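Below, in structure tokens: the form predicted alone, a single chain.
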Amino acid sequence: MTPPSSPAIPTFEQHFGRAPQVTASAPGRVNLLGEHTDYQGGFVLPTAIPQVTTVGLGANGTREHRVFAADLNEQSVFAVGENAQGGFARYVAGALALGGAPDGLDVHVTSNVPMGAGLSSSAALEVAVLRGLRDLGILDATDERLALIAQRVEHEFVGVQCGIMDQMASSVANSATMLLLDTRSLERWLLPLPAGAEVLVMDSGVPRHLAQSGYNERRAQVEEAARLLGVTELRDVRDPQSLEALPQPLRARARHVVSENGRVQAALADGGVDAARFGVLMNASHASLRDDYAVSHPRVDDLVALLQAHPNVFGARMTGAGFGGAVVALVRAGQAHAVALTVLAGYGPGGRQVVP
């Protein structure tokens, strides 16, 4: 019996009755190491994933923006310069407003970046819209400035006090290399992935929603820890023993940030990126995120444990802000799909392979 086919997703032309003026896209990202350090001036190691968000834009001759998310079959209409009522449209509204769109635009959105999986579907959407505005000649901005505008969208229109990693990765990274980013100076380097290894990303099936999660609370906690320690950011802590003077849970939260920043630096020590060493550091990162930062989830922990136990896996950890979402593993080159099949058999319903 042939399964029923999925309904066709309406194109820009089908929904709005004409062709878009421009089409732009931006990728999601997976962070290999350096989690919850980007809002404390730390170093991070993300890479772009092959999945992208694509937007079509065209002037509509009104003072309203009309945004259609084709995959969700949802439309939102809001005035130029204003925020949308909620959901996906707030990311678009913020990008249009901060990107300087002076008149009404029709915006068509399609994406194969999984939503709610910790793979920066929101950053991909923001950056894609901003790239579209740049292509229209409305916005004159470098890739770095696009990322900074996208971060403001999260802060001012969505209510998530995120760091800069996701937006920088979506704007400047590629899927063939790692992006080493100094989130304080925004200096960046493209580095090869560890030799003999490839990246596997799996979705735990547990959705996450940062604005409703403990994300902003964690940020407030580490900012308070930095204040009590008398440093601008936890990146500036030179003696990890000084953290012992902090009350709980600030001590544990700060310990994660300081140790995680050290793990990124250790991964790149001696001028090379060794897969086995990188994997050990990924495993330690997950334990720190689970125990000190308390942003994991039991199902995520189960998936990570299955991956860590596989003989062709160097290391595995949750990725993204946490509270559900995806996990990332560094696996022996050529073994990613086989590893995923074995792990999914033990994990049960809900999980799926995302990358490669």
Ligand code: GLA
Second form
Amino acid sequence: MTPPSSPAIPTFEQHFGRAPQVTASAPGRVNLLGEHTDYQGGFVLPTAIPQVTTVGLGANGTREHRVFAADLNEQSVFAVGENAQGGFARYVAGALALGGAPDGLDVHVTSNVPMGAGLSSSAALEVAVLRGLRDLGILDATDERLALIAQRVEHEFVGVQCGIMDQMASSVANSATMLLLDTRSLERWLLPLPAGAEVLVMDSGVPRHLAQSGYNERRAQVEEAARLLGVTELRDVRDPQSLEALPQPLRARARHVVSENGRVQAALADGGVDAARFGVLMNASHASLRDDYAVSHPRVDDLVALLQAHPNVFGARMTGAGFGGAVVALVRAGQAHAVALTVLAGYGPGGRQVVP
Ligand code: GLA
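Follow the form predicted alone with the form predicted in complex with alpha-D-galactopyranose (GLA), if you could.
Shown next: the complete complex, the earlier chain at its head.
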């Protein structure tokens, strides 16, 4: 519910003075298992979160795009085919350029996906804009190709050398299932969530300042590790013992990627997805991200520890790129809200429940 004091968010009509031609939405995602493996050919297990980004699009008859972020009350104007100056508009500029928008569009953006929390608000924005272009008949693309275009937006317009997980999750996942994605082949399966459990997402409130540089650095390190080991990607490591020959910190970084990929496979072994086993693997994933990949944060570790200590939690870990942001827990069905309240009381200011 909107608090009475907060100003109303202007609609497309109110801001641009006419109705949009199309509106399109796309969700954020939370990754349950398989972190920092999607740029080494690994398997990932995200699910969509209920929060979405919605865009309205309408031709404006000029050679400029006008992008209005209604929640921020910020507008950015840039030439067709060009990048925006900075901030959120770069995601839109990239999607419009790579999605083939030939003439000026007015774009209205609203979102309830938390920004900068590791829940893929950027992928949701890219995919929503590309879906809008598809609805306008400008872009002819499958959901998979749409995700690949969205990934290029990150690489070419934003400067983040991300993998494909977030854009694929936003494009093809839903919040009732988890998406098993082979990030090398893009083969994918929608699987039931572990029986008797539900997903709890909490924001640590720690802003992800170092995320972009830290992310690109980790990626370069594991690419170097793969090169030294003589494999195309760390997914191809057959003998974990071979990592011992690597110098630090490459050894630890590679150990995370290889062990994390093994955890996804272990979670799905024997056909069934058991909540207790899944939770143990989430806990191990967190330890590996904290100690070997060094992408956690002390406050995030605190929040994860509080969750892991709760009797109704099967497992908990940081999620997304790291360096702050959100954590995800697998919780006994029906208990998520109660768990969140207890954990927040122990965590102190800054934290909040995001899902459900
Ligand atoms: C970010 C990237 C993804 C993935 C995760 C870590 O969300 O965009 O491609 O690498 O970090 O798993």
